[in-house]
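Presented as structure tokens, the chain that follows is alone, the form predicted on its own.
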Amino acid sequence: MPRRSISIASPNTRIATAVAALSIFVFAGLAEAESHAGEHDGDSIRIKYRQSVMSIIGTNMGAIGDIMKNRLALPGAVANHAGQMAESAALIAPAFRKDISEGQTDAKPGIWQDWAKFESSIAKFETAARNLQTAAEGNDSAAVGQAMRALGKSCGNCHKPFRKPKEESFKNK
């Protein structure tokens, strides 16, 4: 009889195993890339890669979002998708460490002026969605809703700075 295995990992720790190697796939995938592109074809690249992780980024901030605003029962899926976001954030500083603001991107020069306050708006941002997933987990609608406040609260703090206004985006050139 073939034996089977049994996973006794918890939730977060397959959610930051499969962040961890999707990014490795990822980032191997993009040196790969640029290895055989031009500089600017390797800086498109890049683009689309950062804009991958904000996407899931934001995917995650929508269903949390969905669930919230229409009061779907689903146990567990507000702290899994914070626990998604919360492990996004490492994604974030490596997929900017090149400066790139020119082209298709709504990324603004002051992430690369500023440094520091960028790592330190992402290091906001993943405690905020850490946090949401904590009172997501405790079933406290109240401590749910302050946190998900804060988590939005995160997001615009480093939006203000750090990205174009929707109104220069290059989406609406």
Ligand code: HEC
Second form
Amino acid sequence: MPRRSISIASPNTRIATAVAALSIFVFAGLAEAESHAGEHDGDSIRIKYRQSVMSIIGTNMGAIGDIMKNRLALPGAVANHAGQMAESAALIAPAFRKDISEGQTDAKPGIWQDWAKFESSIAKFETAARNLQTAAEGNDSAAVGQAMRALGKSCGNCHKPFRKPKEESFKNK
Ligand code: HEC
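Having seen the form predicted on its own, I'd like the form predicted in complex with heme C (HEC) now, please.
After this comes the whole thing, all chains and molecules, with the earlier chain placed first.
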């Protein structure tokens, strides 16, 4: 029988070396993330967060659209999505509180010049989402359609004054 060759490094030593190498990699990554945040005062991270909040709202709106357009039989789903949108309203003001209109963002400086109007747009959106939730809990499809249109208008009510139009979006740059 051939003799097995004996590895010089024991398995424990090899694991320890791998863990050490991984730690260096992880720490280097953290250090880079921090210096990145420092450079821009975390602005790019805040922009990404507020866009995530908007994406949540957009995703719920899209889901409702899918259900209504295709008449999907999903009892309670429209009311649930509408309720989630109304809850999301509370995330908007804190997400946008810091004045950041430079960088990878479509937020217009007007938000911070007329914060009261921005907040009233949030309130209108929240009311519209609650109205859709209430309508969807009933069984009046005409009322649901009307509430959905009003909710759609409440997006435009804020996007028009406060968000750059598609043609000017950072996404086209
Ligand atoms: C109170 C103001 C306000 C309301 C109400 C509002 N939005 Fe927005 N939304 C914004 C602003 C400002 C931006 C741009 C954010 C940025 O680029 O930093 C935005 C961006 C978005 C985006 C793009 C996010 C991304 O990843 O870049 C989507 C999608 C969106 N909104 C969907 C909606 C929908 C759907 C509604 C209504 C159901 C809505 N929003 C209501 C202010 C609002």
